[in-house]
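Okay, so here's just one chain, in structure tokens, the form predicted alone.
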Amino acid sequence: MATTSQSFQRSPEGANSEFVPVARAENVMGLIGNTPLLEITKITAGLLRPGVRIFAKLEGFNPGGSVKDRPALKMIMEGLRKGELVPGKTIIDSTSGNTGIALAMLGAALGFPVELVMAANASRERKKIIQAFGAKIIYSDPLEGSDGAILLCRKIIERNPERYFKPDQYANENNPLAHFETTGPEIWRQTKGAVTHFIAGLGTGGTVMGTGRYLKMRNPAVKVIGVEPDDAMHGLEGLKHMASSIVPPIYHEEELDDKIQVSTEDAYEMVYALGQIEGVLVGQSSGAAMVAALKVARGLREGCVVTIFPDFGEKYLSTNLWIGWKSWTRDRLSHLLAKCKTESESVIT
């Protein structure tokens, strides 16, 4: 049974259960959130049963351009509130690139210099976007991953620790706090409160974790489903590896109902097929949730099955997930489409 940690919020008080569309905002921190929803129909023709539908909330719309936007607004306007952030300060943390791009972003709108340790293997876009914020870039050991980053980011602030506000995203409660205030509810609403299970990629676990609890609150039958690699070694930035990584403090394991683990081979093929076949440009964190939705999906009778794409696509063309991409061909999906049917079998419906 799924468990919501005592010290996370369960009212639904200052969620935002009703969709106000934005037609002016005052500043960018106005144009995040309220993503839409898009259904998956082509890939999917022929394999669900009627009663089975798969949708796809797209992220990517926020003005930094991932789900990263949302914790981000929400750990830098608590540091503002609590007096934590304040001129004269530098924001920092670690970051795959996401929230890296979210805080850089905010940084310029509020008028804060950003420094941010990330790995020296993130994709060229990722950088150029983050230093067009006018953000700094410390790397870290590319073999080390995103755990290499956070323990370079410890021992800069530990150098100068009053320079710094840290927002902290893997240990921060206001990153899973603002997908229950806002994620959650979008999805409640734009489904009519049909959503039967909710799917999302492990990283710092925040959306899966406060999605996952304002879609439980408003029904305990929704099941809540994280996705990762299948290997320490894996080639899906964003995401990671529990089992071989530093867990996040935010990150509460006992809340899912279950987990999904998808290899990069698998994943990258699901990209190609979302880009050529649903006319969907993602990245890879996508296409791995969209493999676990699809394995989630076949083994139902009837459901509405929720996930979430992180990103588009553009920020990755110079990385390794594109070399692949001109040999793709439709044949291809039908190998995936039989593991998904085969791997389906083990997954909690």
Given for the second form:
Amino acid sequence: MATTSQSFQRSPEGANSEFVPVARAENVMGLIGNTPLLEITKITAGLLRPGVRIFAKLEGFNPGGSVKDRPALKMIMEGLRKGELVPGKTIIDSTSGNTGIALAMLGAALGFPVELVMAANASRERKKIIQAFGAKIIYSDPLEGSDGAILLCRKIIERNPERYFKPDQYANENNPLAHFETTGPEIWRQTKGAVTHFIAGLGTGGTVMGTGRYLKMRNPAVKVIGVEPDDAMHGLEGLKHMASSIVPPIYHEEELDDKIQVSTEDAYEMVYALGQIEGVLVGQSSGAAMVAALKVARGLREGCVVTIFPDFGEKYLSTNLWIGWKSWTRDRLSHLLAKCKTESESVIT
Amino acid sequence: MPVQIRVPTPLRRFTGGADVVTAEGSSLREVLDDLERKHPGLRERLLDENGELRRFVNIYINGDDVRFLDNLSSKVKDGDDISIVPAIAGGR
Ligand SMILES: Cc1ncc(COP(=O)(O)O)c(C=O)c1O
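Can you switch from the form predicted alone and show the form predicted together with its partner chain instead?
Below, the chain from earlier opens the complete complex, with every other chain and molecule after it.
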């Protein structure tokens, strides 16, 4: 099949005589970023003052399916550049989540083996996706959560330190930097500089830190707001309850203008509403972000609120997110919306 | 005779840090009631305002998910091993 594969290569000379497909990228790395903004209009109908709009950045459009493709790419590229990641090494990290999928995808594309440590109760879809990229999974105790996976990963590396490259998204400044260099500028361009509020869920804190710093650099008046679960025991995959967790070294709470807590139940209700009313099926952390965005937007006289929807919903279909969803009806939306009122005065402009 | 209950990290603030506690009862509901007497505040994290198991909480009796047994009415007998497991792995 040499002729077929050759025709997919870029060759300026042959371009006229040979069939050259209009490709967007030469490899998956080139497909990361430049995700669209979706204006949320139906759920919000009649709730916001005329000068207030909410946009969600749909990170599910990344090739690995989530926002984490951005930091994973940056951390790996910097590892390669600095010579910390060299042929023969294995990429390892503790992540049950989207970072694991992103690392597995990039490891496959770049030819590096990948091993991921995760709690055994990670969703079935995630495990399969990660394995489908050829990565290996090491399970930690589900009762110890993500902190248990972090500790087990450290132990594995200690036994064999020279074998591994660990991107370490919780402590690697390239995580927020990826957002400073891509997510932030994209939002600035996409809103033509009109963004007034940036709202994002807190996992490692990479998204909110990096994007927030860029937007504040462009316009110091932009308010940057983090979203976290309202309790240590929660069901918001991807998000962290900071007060009860190992606080990531890259996370600097003092840089935030505000932090909004969202209950798991409200976030799940919002996921159902976004699917059935807005036509966008997302994961639970997007539901939480939307609840927070509404709380903020309802308190504004004027503003352009941008939030992040970190991923789409397919990989959660087997999870508890969907327990009881069939009884969802539109009147449950008004109950939810009644709760999405501004609690915090500090964000009102 | 008590049953043994394994408690996940986010709930250990209610059990003085213990990862395993004991409680008594002949159904899961009774066990949770007893647990609440011994460790006030714990039940509210597990059950919603209608007294149903919260969606993001899984409870296993001897390894079986109670949603596939009888939910809170599931029978519990001496020596059973109950695990409370958050539905998410909590990773990023
Ligand atoms: C679904 C989901 N939402 C939100 C986040 C939080 O992003 P960050 O780690 O940048 O804070 C993550 C992180 O992986 C995620 O997977």
